[in-house]
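One chain comes next, on its own, written out as structure tokens in the form predicted on its own.
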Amino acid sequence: MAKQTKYIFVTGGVVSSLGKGISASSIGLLLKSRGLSVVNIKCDPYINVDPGTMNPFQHGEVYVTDDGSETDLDLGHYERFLNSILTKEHNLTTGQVYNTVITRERRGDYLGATVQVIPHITEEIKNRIKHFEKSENPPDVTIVEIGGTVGDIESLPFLEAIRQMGLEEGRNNVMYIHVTLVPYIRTAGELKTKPTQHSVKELRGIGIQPDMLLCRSAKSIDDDMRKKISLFCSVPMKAVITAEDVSTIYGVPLNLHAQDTDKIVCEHFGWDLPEPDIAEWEKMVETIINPQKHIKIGICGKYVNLKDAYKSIIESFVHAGVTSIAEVDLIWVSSEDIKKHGAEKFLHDVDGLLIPGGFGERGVEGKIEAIRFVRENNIPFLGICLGMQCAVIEYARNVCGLEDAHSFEFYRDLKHPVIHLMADQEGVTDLGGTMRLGAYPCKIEKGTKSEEAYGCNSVSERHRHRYELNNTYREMLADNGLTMAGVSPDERLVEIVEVKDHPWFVGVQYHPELKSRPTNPHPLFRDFVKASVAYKENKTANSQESEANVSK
């Protein structure tokens, strides 16, 4: 007989950003924990067919996997929470399923019939949900977190997608989680449920009662008015469950642990399960909160305003710094700031700079004296795909003496184009998945900064980028200092980048920040910040000992 893959729905009322992507992620490393094999689906009510096209400030950080898929930035949570690996099937919009839809009507496969959004959008909907229930190895569990806020109308078939599975499917088989806001308002001094009852009335209006109710809030939610939203929502006072505050968001399976939340769910599916085995988080979880060390790293680039625009980013440091037992202070610097008033002013007390991807000329030569900076000054230096590019730009013109070398991207009429775009993406028009996506391999050159993190001399990461290191100038650059680090296998596209007179140097073509894991860092990342933590000890040992000269 088939498995029967079990279906968890996470919906989200009052307001967004209440972190269904991060209960979503909790609910399933407690799950995973526990022995079953879980599947995360993230589900996009926007018509963009994904997010590759969209800016940042709307959107936020754009997630590239493996197979080279734009996607949601909540799939990076998923990946970092459950250490998966996850694909196209794994995030759905609806520009992708009216796509489908309009495609099978313009060839005639309806028959003539007349296409509506029921039934026709909502069962390619549920067969995408039901995607992976159909592989050979089909998951015991498939947790779906559906984007938007109930009430909304993007967010409706969606919806009735669901509602139609909790029948389909049988209630025994599918159960509903919402994410829901209980807001402290301070003048009054009172948390207040009234946002929860209307939202979970909402919900319940389009035909679905939630089994369990996640109640975000910034004060703890005592037992009198957990029964009271229990009693308004006819929701079990049990599964009421607090999503108070926490200082780190890998507290959150630990805080939904402590009040039985998987225990609830795998009872409401029949489970009898082992508890889960969570000691390895636990022990990550509290090394975060209580560091021994503290640093400062830079972060110079143009969306400093949305730190959603650099979420992976943000996580790997906290990954890194687990390992070095440090807490790491992001400094946000605007590379337009720093282009207005120079580097120095925001940056003479890092203790190392990172250089983040991006897309457009806006802050670029910001982004180049930041460079300049640092390498003159020997502070540890990362730079991810443009902030490579960018570091590249700067060696050309300051150490090779190529004085208007600059990027193919930014200026056509270029003499010296060190960076250009690459040879496959000549004539692409279209704006939307034609980049460089996904993994592809890399050869790291033996005795270098990469091959000590790595440990290895072969490895994949994911790339997002249409613009390469100019090959008509690699020898000159490796000729005054600069080493190709990493190729490609066929030696035909530069990965990486280091300085040799330096101490800790890097630039890459690709996103080490969508491999790290909270209890396995990226080694780049990883290595970076020791070096970080190892810059500011020998700057604190040298200004104490000078203190200690100028005293006698």
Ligand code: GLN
Second form
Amino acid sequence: MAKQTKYIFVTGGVVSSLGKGISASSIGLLLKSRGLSVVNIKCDPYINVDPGTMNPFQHGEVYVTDDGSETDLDLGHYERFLNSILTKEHNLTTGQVYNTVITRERRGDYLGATVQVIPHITEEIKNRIKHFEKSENPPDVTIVEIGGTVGDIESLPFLEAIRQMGLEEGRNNVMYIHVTLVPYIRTAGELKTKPTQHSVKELRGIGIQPDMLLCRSAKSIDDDMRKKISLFCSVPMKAVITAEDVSTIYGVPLNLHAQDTDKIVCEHFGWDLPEPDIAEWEKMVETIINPQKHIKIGICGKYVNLKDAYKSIIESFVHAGVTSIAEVDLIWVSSEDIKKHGAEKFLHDVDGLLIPGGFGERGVEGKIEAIRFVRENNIPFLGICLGMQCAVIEYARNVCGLEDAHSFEFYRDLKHPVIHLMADQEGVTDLGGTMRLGAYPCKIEKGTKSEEAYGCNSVSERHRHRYELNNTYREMLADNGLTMAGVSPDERLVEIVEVKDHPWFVGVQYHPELKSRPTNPHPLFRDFVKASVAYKENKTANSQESEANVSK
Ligand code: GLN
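May I ask for the structure of the form predicted together with glutamine now, the form predicted on its own having been displayed?
What follows is the whole complex; the chain from before opens it.
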């Protein structure tokens, strides 16, 4: 008999941003560590087909998968926590669901029926959720996170679909986990359970009785309060879990495990499994909590006030810090401020600089100034995508003497378009899903910093761009000391540039941050952090030496 895939549905209540994604990832990690095969899916109730065209200010980072899908940032958490490779099938949106149903209706597939939310939309949602169950290797468990908050109009079809699945799959094959908030009211000096009660009432109104509550709270929730929540919400007390704020998100699985969360899930599904093997994870968390060194790395971008726009980069620094036993303090600098006040004011005491990816001309001149500052002062640098393109512009202008070098993305009648449109992007007018997206191979030059980091000469990395280094300028840049350290296998696209006479200056056309994992940091981030630690130690040693000389 074919294996029955079990389903865990993670919903959220009271407010958004409770960390449903982290909760779903943590439960996934714990179950995987018990030897189960786990798949994570995110349902996004918005009408956009994917988040690719959304402003990162509103939506946060667009997470690109190997297969070139532009997905929700929660998929980044899933990949990082479960060390998995996800695809477009792991992120479904209302836009995709309606697209499919409407296309079918136009084809006449519904044979004259009135096409409705129930059953047609809900059927399509269930089909997509059950996609992996129908594969050759069905997972033991599929964890489905429903975006948004219970009570939102747009979430309703998804909640109805998962309600139906409880009925169709059998209640002991489906588990509902509700993530909710237990706020601390400072004036009363008390935690309050009422919002949780209301949220569960709302969920029950839709016909879903949660099996477990993950209660997010700034303080620990005592047994009396858990008992009260249990009683009002009809959830067994042992399944009322406190998800207290923690200093690192990677501590969440350990916190959940300490409260038997994974054991309760196993009991629900009738699984008798060994304890999870999480020793390596525990060691990693221990190192994050107790770093021995501290470095400052400047990040200069357009959206410095919205950290979610750089989620994977922030996490990559946490992972890289583990190898160096260092805490990376990120100094967020607006590129427009650098343009106004100069780079030194903001970057004089950083041990490294990262320029992330981006679109649009705003802030580009500030980024170019920041790059010049770190290049001339031998401060380690990592440029990602637009960051790499800015590094090329800076080098062309200030080292090769091409004063008006710029990117074709911003100006069309340039004398020196050192960054120009990729040949296969010419004539593309649609914005959604039309960039160079996803995994492409890259050949690494011998004797480069990149080769040293990767320890090999052929890698695969994820991309999301339309523009590239203009091959007309390759030779000139190289003659002036900018190494083409990585190229596509046919050598037509430059993937990595490095400044030869610099302690560590690397620019990459792809997004290394998407492949960094907590227990396996990305080699470039790892070496960038190492170089920044070395830079700081050098600087400290030099200043101690000059102090000693003065006092002699
Ligand atoms: N805007 C640039 C391009 O399209 C860089 C993109 C990015 O940084 N992700 O090529």
